[in-house]
Each structure stands twice: as structure tokens, then as C-alpha cells.
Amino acid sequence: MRYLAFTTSAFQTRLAYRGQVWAQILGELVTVFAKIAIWVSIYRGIVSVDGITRADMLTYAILGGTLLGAWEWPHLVNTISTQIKTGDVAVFLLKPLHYPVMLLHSEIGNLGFKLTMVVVPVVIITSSVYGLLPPASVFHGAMFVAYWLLSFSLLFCLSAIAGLLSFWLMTAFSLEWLLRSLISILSGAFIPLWFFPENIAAIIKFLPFAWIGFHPTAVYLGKMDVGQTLLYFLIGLGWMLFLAGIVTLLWRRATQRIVVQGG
């Protein structure tokens, strides 16, 4: 229960700056409409490309630009880096808290705010203009939610790893840009892996980044059968456990490093 306070605090803090809400809604709308405009142009006069229809790609663009982009992960990387530079991170060693778990609950609060105040309005507006396909089935809809939660967990772990490496590099700027580039290219959030060269896509689809954007939307659209959906979900869980282990190891090493510096 003590971690729940961080979730509530993060949500209320974001809610206090109401002017930013309108700015974020406008920014998200511009971004999503820009992505949709690109795919509308590409599909002009074309029924489908490799079995992917125009309606599929518009739904892909809406989901990729809203639900799958709801979490502002660079904020977490910069928060950890700043707390390391100022020494504020040492305060958490004096409290009965696990720093990465505290960060997770804070980001859940930020995510809850973004979903309710920004993502939902943007989805309603864009869907009313271009239309949003329903899930391929009840099973695919339920698994999309599970994949979305897995996507958030993987992105949190990747961001926490980048932030915690600041203990050794003393800055997260380069790490943030590296992670941003990897996510932009390898997640398939903008360009689906269907349109990648087959030999390259065969590798990328097994990297953890693919669970951030491509796999959740592919499940929603029914591009995976039941067996593939469950198999890839288990693989994604394996990646999450592996990355969570790295976060735990880095924090353990970091606490030892703080003690050495303090001595």
C-alpha cells in the first residue's frame, strides 16, 4: 500500500497542470493525423499491400500513436539521471522502499493520467474521423490488453536500465537518444514489420522492442492465430523477466557504488 501513494501523487501532480493537458491533446492529435496522412497517401488507389488493407493501417496508426505511445518513457530516464546527479537518489536508501518499484508505481500514475486525459479524447476524435476497426475477436481483444500491459512493462524495464546506467556514465542523454532510436526503428510502431525485408523482420520480431509496438497491434488486428498469440506472449514475458532481472542487478550494484562514494 505504501507504493500506491506514489501512483496517486504522480496522477495528482500531472492533473494540477491543466494547461498542459490541452497542449498534449493538440500535440497528440497532430502527430496521429500526420501518421494517418502518410498511410492514406501510400494506400491511395491501392486495396491492400501484402494482405494489409488501408483500414488495417489506419487502425495500426491510431493505436500506435495513442495507446502504445501513452507512456512518456524519456521522463523516467531523465528523472533517474537527475536524481543521480543531485544525489537525491541516496535518500531512498534510507527509506523502506525499493527504488525501481517506487519508480514503477510513479509511472503507473503518469500513465493513468495520460490515458484518461489525453489518449481517450484523441482516440475518440481520430476514430470518429477515420474509423477504428474493432478487435478481430474477443480473444484477440483480451490478448491485446495483455500485450499492452506487457508492452508497458518492457518499456519501463528498458527505460530503467538506461536511467540506472547513469550511475556509471553520470549522464543519460546519449542513452536516451540511443533507446529512442532503437524504439523508433525496431518497435514497428510507425512502420510495421510486415513491410521490412523478410530476413531482417525475422530477427527483429524476436527482439524486445517488437513487443512495444508491433506485436500488440498485430494481435488486435488478428494477424496472429491463437497459437502464435500465446507463443509470442510467453516469449515477451521471458524478455520482461530477463530485463527486470537486469534492473534489479543494476540497482543492487548502484547501491554499493553509492556506499563506496559516501565512504
Contents of the next structure:
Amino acid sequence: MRYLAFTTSAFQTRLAYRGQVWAQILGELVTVFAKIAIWVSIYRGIVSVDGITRADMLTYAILGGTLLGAWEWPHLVNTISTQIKTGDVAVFLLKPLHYPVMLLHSEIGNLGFKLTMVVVPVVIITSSVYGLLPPASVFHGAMFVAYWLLSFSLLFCLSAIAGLLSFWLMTAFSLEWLLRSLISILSGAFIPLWFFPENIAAIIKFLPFAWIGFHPTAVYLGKMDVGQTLLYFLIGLGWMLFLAGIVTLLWRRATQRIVVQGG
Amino acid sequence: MLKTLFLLVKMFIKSQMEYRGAFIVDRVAQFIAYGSAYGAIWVLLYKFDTLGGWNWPELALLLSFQLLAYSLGAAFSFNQFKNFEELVRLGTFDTLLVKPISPWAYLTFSGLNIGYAGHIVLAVGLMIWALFQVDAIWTFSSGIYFFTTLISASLLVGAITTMIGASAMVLVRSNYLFSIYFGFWELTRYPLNIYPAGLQWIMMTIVPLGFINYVPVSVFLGKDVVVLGSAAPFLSLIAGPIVVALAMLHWRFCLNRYQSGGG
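What would the structure be for the form predicted together with the partner chain, rather than the form predicted on its own?
Complete assembly follows, chain above in first position.
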């Protein structure tokens, strides 16, 4: 529980700049709106495509553009690489805490802020204009929450890996952009895998990125039955454990290599 | 004067080239990131053939025109002005005011960003491919129009970015305006005719980003232009210079009101 202080501290730091929250809401609103407009335009005069209705896609665009993209992961990549480069990381090595766990708690604070101040208003506004479907069933709704937590955990591990790799590659910038590109196409948060060419989708749906955007929303909309929902959750959990293992390994290697110069 | 500016550019390029390997890797990463984002749009068009009446080669032209105009305009503005509020807040800007050179010229040329090389390679490559694919009749005047509007669009990008940054002289903080700007920026990836009329108006007036790619490319392809109609060809040519003039007035206004933030 001692880590909880990092969560509240991150939340309060963000709160200090609350004056600019309206600008963030507006920026986010316009971005989500662009995605909605695309589906509205494509579904003009069409009822459903491959069993996916217009209402499904509008809900997909709202959830994919808000809840599932809520956490600003580049912040973590930059924090890790800056703290390693400047040597600030040494301060945390001296303390009785585990650095990656501390980062996780501090990012939960950031996520909490973004959710309450930006995402919730944007979801309310967009869904009151375009209509948000309820989860397909109570089971799917509950599993969506579990998938959403998994989505955040996976993204956290991927960003932590990118941040830690900058230790060897000395450029966090390119790692951030590469991760951005992988997420933009493979997460399915924008274009769902249903609309990908079949043989490509068959591969992408098993990559960890698919659990960031596509699988959670597909579960919400009830496009997977109970068995599939649970099976895919286990596969995603497996990916998460695997990636968390890589984070731990990289962190251990990094601490062994670290030589802090100056002070 | 010109010699000084040339020297400033040369020094900045030298400093950016200090880590040549990282510089090149960063450019490749950006190339891949934009490529993936466009890949997602390609997937959409692969499935649905057209978006708002635009097919993939036409959209590719729209995207490459936007990226090229952005890189050319932003090279002269974004890197320089994204942190302008820091210069104001810390009082560093005051040291520029006493230099025997225009503070705008100093800022712009001492930060002339060659980091857009990756963007430009992708934009030019995609543009050439798209120009061979679309049904457009090349005449001498359409060629001149294409080239001139590209310059006009670049001027517009540079002018808007400069205006947002310069607002820090009066508002002290201006970075939050960038988050709104990039929200609207997202809209220019798709043809404006897919948006509701109100938003189309905004994109032609208050936030004139419609002129960056939608208006010139539509005119070039012989498509109907929303809102502007037959005035589109003329307006797209003068949009850039007009916004540049506004930005110059804005700069002077801000400079007159500037009272130094640091201390």
C-alpha cells in the first residue's frame, strides 16, 4: 500500500493544471468525432457489413477512441528514458521500492485523472449525440472491465519495454514512434479486425496488440460467445505475463549496467 | 542579415547531426509510423472501396499533400514554437529581444528543423504514386495550381503554428492550444465532405485547416468543394498568404503587449 502515495501524487500533479482540461476535452472530442464521421459516412444507406451494424461501429468508435486509448503511454516511455539518461533513476534505486512497480502506481494516477476529467465527459457527450449501445449482456459487460484492465496492463508492459530499451539504444524517440505505429494498425482500435483481409486478421488477432483495442470492444459488443471470451482472456493474460517477464528481465539487466556519473 | 540566418541554420543542423545514427533511426521510425497510420486507412478502403466518394489513390493524394505541406510549414515553425511558452516563462525570450536581429527570424532559423526528412520522403513517394493512379488531366495550369497551392498550404501551416506559439507572449501558456490544433488536424486526414455542415464551416473559417489539403486536392481532382463551391480555386491560392499576413499582425500585437514573464 506504500505505493499508493505515488498514485495520489501523480493525480494531484495533473490536477494542478486543471485549467487546461477543457482544451484536452475539445481536442479529444474532435479526434473521436473524426472516427465517428468515417463510420457514419461508410454506413450511409447500409444496414450491416459482415454482421456488424452501424450502431455497433459507432459504439466501437466511441469506446476505441476514448476508454481504450485513455492512458497516455508515451509519458511512461519518456519518463523511463529521461530518468535513466539523467541518472535520476539512482534516487529510486536507493529507496526501498521496486522502480517498475512505482511507475505503475504513478501511471495509474495519471490514468485516473484522464478518465475522470477527460474521458468520461467525452464519452457522455459523444454517446448522447450518437448513442452508445449497452454491453451485450451482464457477462460481456463484466468481462469488458476485465479486458480493459488487461488492455492497460499490456500497454504498460509494452511502453515499459520501449522505455527500458532506450537504455541500450539511446533514443526513446524512435522507440516511441515505432510503438505508436504498431499500436495504430495492430490494436484494431480504429479499424476493427473484422474489416481486415482475412489472412492478415488471422495473424493479428493473436498478437498482444489486439488485446489493447480490438478484443475488449468485440467482447463489449458480444461478438464473442462465453467460451471464446474466456479463452481469449487467458491468451491475453499469457501475453501480459510474458511481457511483464521481459520488463523484469530488462530492468534487472539495466540496473546491473547502470553507472551514474556526476551528481 | 542573410548570412547570419544561413549561419544559424548551419549551426542548428550541425547540432542535430551530433548523433547521426540516432537521427537516422528516428527518421525511419517516423516514416514507419506515418506509413502504418496510412496503412490503416488503406485497410478501410480495401474493404469499402470509397470514403465520402474518394477512392484510395485520391485519399493517398490527400494524405501526401497534407504531410508534405505540414513538413514544409512545420520545419519553419513547430519545433521553434512548441516550447516558446518556456522561453517566455523563464524569461529567455527577453535575451532575444535585445539581439540586433528580428526575434522571429532568429527563432525560426536557429531551429530550422531538418528532422522532417522522413516525412518528406514518405510524402513525396506517396504523392508521385498517387498522381499516376488518379484520373486527373495534367495541363500547364493545373500543374502550376498544384505547386502553388502546396506552397500556400505550407505557409498556412507555418503561420498557424507560429500564431499559436506566439500567443504565449500574452497568455504565458499556449501549449494547450496545440492540443486543440492537433485535434482538428486529425480531421484533415479525411475528405471534409464526410463531416456535418457546421464542422465544414469551422474548417474553412475559424480553423482554416481545410485549405491545407482538402480544398486544393478537390479542385485538382475536379471534385465539388463543400462550403466554398466555385470560389474554391481562388481562395485556396490566397489562403496561405492571408493567414501569413494575419500571423504577422498577431506577432506584432503580441510583442507590443508582451511584458516579460520571467524574473
